[in-house]
Amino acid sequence: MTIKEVAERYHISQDTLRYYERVKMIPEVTRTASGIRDYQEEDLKWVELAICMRSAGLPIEAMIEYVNLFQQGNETIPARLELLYNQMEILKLKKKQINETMNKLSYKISHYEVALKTGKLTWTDDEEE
């Protein structure tokens, strides 16, 4: 697949794909004899992982470290596992924070909906649950 096709498939820019490769967030992409990027299935798996990790808010540095460890071989499996565990814990904390924020917003929304129906606001914005 060409870089244009990959960009269209994953709804990201060609510049983003080049950036991922340049900073080593993904391993070097397969190239044709003339040096043009020719994304193979394995390359696409790395692109998908990078997009997934970034969309979850994981730092670029973590992805770079993961790729670096991967390229060093199977002896780095424990380190890769530890890196993934650490990122999972970070995501769990973010998820907890998001859930708490959503609960607070739901509470406030429900009170505003009642206020719209009754014409009365039964609490103030600075009021805590």
Second form
Number of protein chains: 2
Amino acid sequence: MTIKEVAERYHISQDTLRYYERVKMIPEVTRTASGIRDYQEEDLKWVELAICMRSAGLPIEAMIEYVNLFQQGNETIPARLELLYNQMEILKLKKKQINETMNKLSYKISHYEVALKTGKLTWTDDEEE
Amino acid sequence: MTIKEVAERYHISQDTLRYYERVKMIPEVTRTASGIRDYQEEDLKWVELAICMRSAGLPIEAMIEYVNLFQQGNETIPARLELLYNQMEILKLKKKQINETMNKLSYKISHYEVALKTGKLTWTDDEEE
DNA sequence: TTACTACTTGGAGTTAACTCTAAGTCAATA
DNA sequence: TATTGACTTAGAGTTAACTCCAAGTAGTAA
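Having seen the form predicted on its own, could you now give me the structure of the form predicted in complex with the DNA?
The next block holds the full complex; its first chain is the one shown before.
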């Protein structure tokens, strides 16, 4: 699979794909005899994981570390687990913060909706805007 | 309340507080006669909202637009509602992506945990790493 | 064989969100 | 009165994550 096809498939730019490889966020991609990238199933798995991590807002640095550990073999499994636990914690926190913000925005939305119907703003004393 | 106290209270730098004001992410903060910031309850509400939005990963630009609409008065309530709905949608999507990533990481974690116990990796054919 | 297109690399440029620096003001203490 | 420390501003610098560019090569169509 060419870089163009991969880029289209995952809605990501070719530049970004090359960038991910360059910074070692994914292992080196399989090449043709003349040095052109020819993504195999395994390469695609790494691309998917990278995109998945990034879409959740996890830093590239974490993914680089994970790939690095992976390439050192099975003795690094405990370290990889540790890394995965850490990222899970970060995601839990992110979710919590998103929920809090959603609650805050919902509150504002409901007040504005009432305001639109009644023509009056109805904030309580401790939450004027 | 001085900028120092506000910074300590919200675990945010004084520089960031000044920056938020400079880019108009919050309205101009109340000042003393000699021009020093003296945060009032209402100023703090805006700071809280700004921090809340940012902690959920929403762009500063959205907050700037919201403050801008607010300062134009009640006729902008429909526009503010629209903006809030948009940000809610963005947050829903973020949550979805986080959930997907958490599922993917959980899957890896469980496999690694089994591997640690049994000494063998147990990926199925379609998910080698 | 010439032209065209898609690929390659190294390196420079961009954007968002801070973060820091320098030079200056002001209130309070030694 | 001198100095200390917290504040002020404008503007420069930093970081993460891309994104673009220039110069070169490889494979295919006319």
